[in-house]
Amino acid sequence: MKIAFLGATRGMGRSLARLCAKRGDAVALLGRDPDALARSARDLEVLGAGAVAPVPCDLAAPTGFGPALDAAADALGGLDAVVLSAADFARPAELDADPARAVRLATLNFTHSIAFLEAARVRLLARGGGTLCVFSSVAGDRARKATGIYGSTKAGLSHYAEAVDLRDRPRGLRVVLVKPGFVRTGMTADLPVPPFAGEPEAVARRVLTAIDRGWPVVYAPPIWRVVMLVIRALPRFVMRRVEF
């Protein structure tokens, strides 16, 4: 598979880049940062990847969004999948701090998320399809205290994916929306850790195999699929109550 990361030099997109790259995949990565880039490609040529291509990429100058995806495609000979696993993310009490602040988390997470794939939906659709992964969160899937803007951001997010995919699957695009719980990663560091946290490989394990099944969703750990289920259902007036 040929395959293109924005957000794989950390976290849980790292994971799945290299689990990627350990079966031979082809690899091109999206990021800002040099650095981080040069030390993760040679990390996936190391782990076997069939190719590695580091390519310039930042979520906030969207203008260099389609240009990065042609020149991934053009280092690997085509792209068969895109994934959107960078994102924003802060605490309420920071936001509250800093109007900005949460501009920019909004901004990243929701319109820049979505101009990224937008430009990769187009791109895989003229090829004829292929697979568009979007890392959202269960933060989405209902308004809670503690992930007021961030969840918001997520739950657009969601609603995009599913629509793109009930657009455009019939015409060979294969959307997999991933839902992870907590997961212990950099962007976590300083959170409590609460029941059911994950960990980067084990949710990057159940990721890729979506990817190759062509699951439209997947909550990573899957537990987190029926606490989700019971969290939607409670009322209001309990989600007041709750510190969840």
Contents of the next structure:
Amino acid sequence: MKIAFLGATRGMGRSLARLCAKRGDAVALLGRDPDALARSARDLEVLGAGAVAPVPCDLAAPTGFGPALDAAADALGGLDAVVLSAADFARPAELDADPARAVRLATLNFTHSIAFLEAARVRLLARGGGTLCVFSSVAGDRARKATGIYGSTKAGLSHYAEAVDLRDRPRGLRVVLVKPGFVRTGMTADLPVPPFAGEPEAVARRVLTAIDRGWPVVYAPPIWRVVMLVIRALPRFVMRRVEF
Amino acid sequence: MTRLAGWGGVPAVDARERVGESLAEVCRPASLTRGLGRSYGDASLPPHAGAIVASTRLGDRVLAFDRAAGVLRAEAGFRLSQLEELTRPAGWVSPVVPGTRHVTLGGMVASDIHGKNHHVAGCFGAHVRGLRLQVADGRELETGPDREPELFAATLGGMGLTGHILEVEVALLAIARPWLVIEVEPAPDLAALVARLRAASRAWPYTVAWADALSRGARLGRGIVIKGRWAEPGEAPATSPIHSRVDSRLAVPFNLPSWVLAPASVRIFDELFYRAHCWSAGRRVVHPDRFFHALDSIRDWNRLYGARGFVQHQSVLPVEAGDAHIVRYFETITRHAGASFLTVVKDCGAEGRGLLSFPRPGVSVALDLPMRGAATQALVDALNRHVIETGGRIYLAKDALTRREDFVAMEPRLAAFDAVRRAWDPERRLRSALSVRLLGDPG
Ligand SMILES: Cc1cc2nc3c(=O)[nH]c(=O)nc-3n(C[C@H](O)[C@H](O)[C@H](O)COP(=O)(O)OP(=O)(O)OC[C@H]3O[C@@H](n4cnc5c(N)ncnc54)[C@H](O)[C@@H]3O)c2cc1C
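I would like to compare: after the form predicted alone, may I see the structure of the form predicted together with its partner chain?
All chains and molecules follow, beginning with the one already shown.
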């Protein structure tokens, strides 16, 4: 498989890229930090990737998305899948204190994410299809007191992914929407660890299965499918009271 | 704030643990780096509550693997389990491994770990070609046997007190087959155990003995001697399952409640352990994990000790002191009814380069002791008196209860180690709970 990642120097994206490398996939690494890209590229090479191409690309600079994806396709000789796992995150207190920070998070996680996925979508369709893998979050399944802005961007992203799946699946494009619960990555390092916390490697294994089999939605760890089924069913007055 | 403890669960400290993919960044404000917390006592804990500890958990990229020469370079958080998965199929293994595969390269260097092959291979540090270190003032530099050799020597076994290890380069060991030929031999008493262990070490690269430290009298110290070597081409298949078949089949789901008394836990553990491994006498071919990382077959086994935790005490009694001391040492253990399951006895080879590394020629004895407050402290004090008398020393990666004055009495190399720290970290920015307890650092 020839697969491009935006956000694979960290967290779940990194674990997923390593799994792909171990089975010999060709991997393009899109990211903004040249040192992190170079290190991760070496890591994937040693682990067994068929080819590795580091490509500069920043979620904050949408004009670069198309050219970066083209460079990735050139370097790998085509693309079968594109994964977006990069995202911005901030604690609610930081967002409350700084409106500009909140706008930035909303812009990166929604507007720019969609711009990236659109750039990937048209390129995959142009070559007859492929897989678009989008990391959203269970935080997008139901509004919570604690994660209003982050959660709403993820809700938007999930909505977008579903719509693309409905529209483009007949044309050969498969969308895999990933909804992680709490996963112990660098992003969540400062937060108290809740029950059902997952490890990035385990999440990555599940996501790779989903990509291989074309599952449209994957919760990881899987228990979150059940948890969210319950949470989604709770009436508003209950949500007001529970500290979920 | 996170509650941090070593593998024994005691002591525990509230610390601010920094986790991230860029080790250089994560380490900069930290007073200590920590790997997977598989050291037992307070070696991986911060000097005081609220201090910043860097975790290498996410800094685990491989930077190079020369499959022809068998040299690997990786970030300090790279785990032994990952190393084995990557290099074993290519015919290479870590030259030195501890009893668990859930340790990081950084932790292996900082403890200068020894394995069952210490008598032939020395410590892990003997195979380290280079280290990338972030020293106390934030500078990054490359050290090795020929580059900043004093700093390098102090870092091997230096328990994280000389700098944050960012990268490790190690020369691996070539193997013909990823399987092990082992031979198990029972010994009826302590004298026989030690004699057979020594004899075994002359013919086998890997040797270890498990002794029963609970039975008394003539049966004191009875046990088994286990010998091993990598299989030759005619003896075993060329491939082994990548994922360890013996790993984590059984798990201890939570801390056992405190009413489960330690001796009962010990018996349960023994039972599980022996059943999982069927250590019967004779020669056979086994999966390497079964030999090297037998304890990993029961995940989170430290929870057997309940919330009060346990401490380990490992010491080496020098050959020069004579074998009579070993018997007296075991008698001290039984007198205090320490209830150690799996008392591991090992004979150590020559001392290595690390300024504070543990092994030296002699017999090493490792005990697990359920934490019972003052009684456990008294036992450790009594054991340390033997250690001081014989000119032996203790293993810092296992220690939690040794007193400063005892440590100073058994460690003539302290001045040399101190000099290196004075040169590179005059303000003592790098400290741990262990260095406050044993080296007199400010808390
Ligand atoms: C079941 C079991 C069996 C064991 N068997 C053996 C054995 O046979 N032989 C043996 O020698 N040991 C043995 N050990 C001990 C273990 O191998 C060591 O304690 C090892 O160092 C733990 O690695 P870690 O990554 O968890 O490090 P931690 O426990 O997290 O840290 C250990 C020390 O290393 C320092 N450190 C860790 N990473 C860095 C870094 N990047 N830079 C600077 N300092 C760092 C810490 O500050 C601390 O002082 C065993 C432990 C267990 C639990």
